[in-house]
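Below, in structure tokens: the form predicted alone, a single chain.
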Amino acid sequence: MKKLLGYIKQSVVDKNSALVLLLGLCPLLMMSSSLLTGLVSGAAAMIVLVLSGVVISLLGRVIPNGIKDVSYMVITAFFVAICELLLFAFLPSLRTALGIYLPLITVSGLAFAAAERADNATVGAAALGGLSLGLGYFAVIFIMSFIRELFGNGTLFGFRIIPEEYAIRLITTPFGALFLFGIFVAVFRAVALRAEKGEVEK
């Protein structure tokens, strides 16, 4: 249970992929005007990244280097589109809200990363690699969605907890959602740094 906490709080915290290494930016900034859609996407990209970095680990040795990275961005746009297709089939309302950022997922940094950290390595450690940045990055969309949604709108999955009138509309705009996510990474750093110069004066 240690280990597992501490796996976690690295994945989270020290090397969150979207506060520390600024990947999948577009897609985070875009898909959390709401909690369901942040969660949705937060899954959907969690998914994306293990499986494709499973699959990246059994073929990579077999894929010749110059072809890789097409290689790689075929490979996780399949599992992106599988992940479509079934919000298609069971949550079309919810797909059609997500729009073009869920496809973006095939491009962005965050999938790069995953491929990066696959690539020659074991199906375990390329399974806990992806999962690595799946978690940082569904923590910071969580977050994100919660804000935006209840403090924007005044709801929570679409019922009413604020009244109307005190929401927030400029936090539901992309501008909000770039001066939140600011906000987010000033004080995470702020606080990351006052935490090592308190490991150091130790």
The other form holds:
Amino acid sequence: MKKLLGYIKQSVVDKNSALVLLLGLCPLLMMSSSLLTGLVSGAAAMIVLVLSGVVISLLGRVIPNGIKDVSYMVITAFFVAICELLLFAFLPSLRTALGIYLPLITVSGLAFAAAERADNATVGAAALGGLSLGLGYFAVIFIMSFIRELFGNGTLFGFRIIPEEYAIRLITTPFGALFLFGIFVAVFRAVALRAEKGEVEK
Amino acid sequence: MKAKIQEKLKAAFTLPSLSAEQKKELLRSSLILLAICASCALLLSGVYSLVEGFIEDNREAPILAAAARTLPADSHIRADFDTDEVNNVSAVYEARTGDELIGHCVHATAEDYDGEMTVVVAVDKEGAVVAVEVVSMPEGVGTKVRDTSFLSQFVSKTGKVECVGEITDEGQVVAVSGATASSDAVTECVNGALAAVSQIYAEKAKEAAVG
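Next up, the form predicted together with the partner chain, please; the one we just looked at was the form predicted alone.
Next comes the full complex, and the chain you just saw is listed first.
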């Protein structure tokens, strides 16, 4: 249990895929405009990363070096396409919100990092590798979309919480998301540096 | 100099000679990649055929909802109508209460300023517009055409509608200032719907005359 908690801490805090490794930013910024799209796309990314990690680790020994990257992209694209089809079928209201940005997960650094980790790893390790990248991504997109919908639109899951006049419209735009993300990274780095210093002094 | 260039060109355009082993490796890689792509495509088409029905229903759902709002009736059934014959028309629905036909709802689309606009136009038995609803359109200044002040102008129009700056004649509507392209797109949809419905009645009259 302790080991699991430590693992989650490592993937969400120490090696966060978005805030520390800065991977998969384009889908992150575009799909965090509302809490629902953020949660759904974060979960979709996590599932895709785990599944493609498992398949890649199974096929890793069969695939020759020359076509590794191409094969990994095909496999990731395959899982993303399945996710997309399922979303179209069962959550059609998100279709326009997710638009082109869900397929973008395929070519984001996130997918490549997961494939790189899964290569030559055991199935379990590959699944965990994908899960850790996905968890970090999910945590950031959850917080981002929460803040963006609450302060930018004044709602949560579409329910009004803050009156419309007090909403900060800027946050809902893509460049508002970039500002917010920059602040996130800065704060995160500052806290991480301080924690590191504290550990050294001990 | 010339000989050198020729040599380089030749080197660039001839395939590198491969040993038997390299050829075998290349063939193996290609076959593996082919196998991966083919199996992915096969599985994907399997998943698609499973969820295809749901996706189709979802596509139709907002149209049917708009049809129910613009022309309330017991049922809205998709009519057998050749949509290639009339511009802008994607589908026609027959609105029936009990057995009686009370009108048609037309699903029409038109090119807006930057993207496609989807409109449902309800037309009564006399071929006059009952209501118009914009189902979806690209976000922007054009969304002002969703206001009832613009859309209500189409009510009870027949034949062909013209979108103008100032009304001088019957059968005209005033465009929303600053959203002319979207106003034109809505008008195109309405005209398509009116044409489709008048064609349906013309065919019915012909059939009745023959019968």
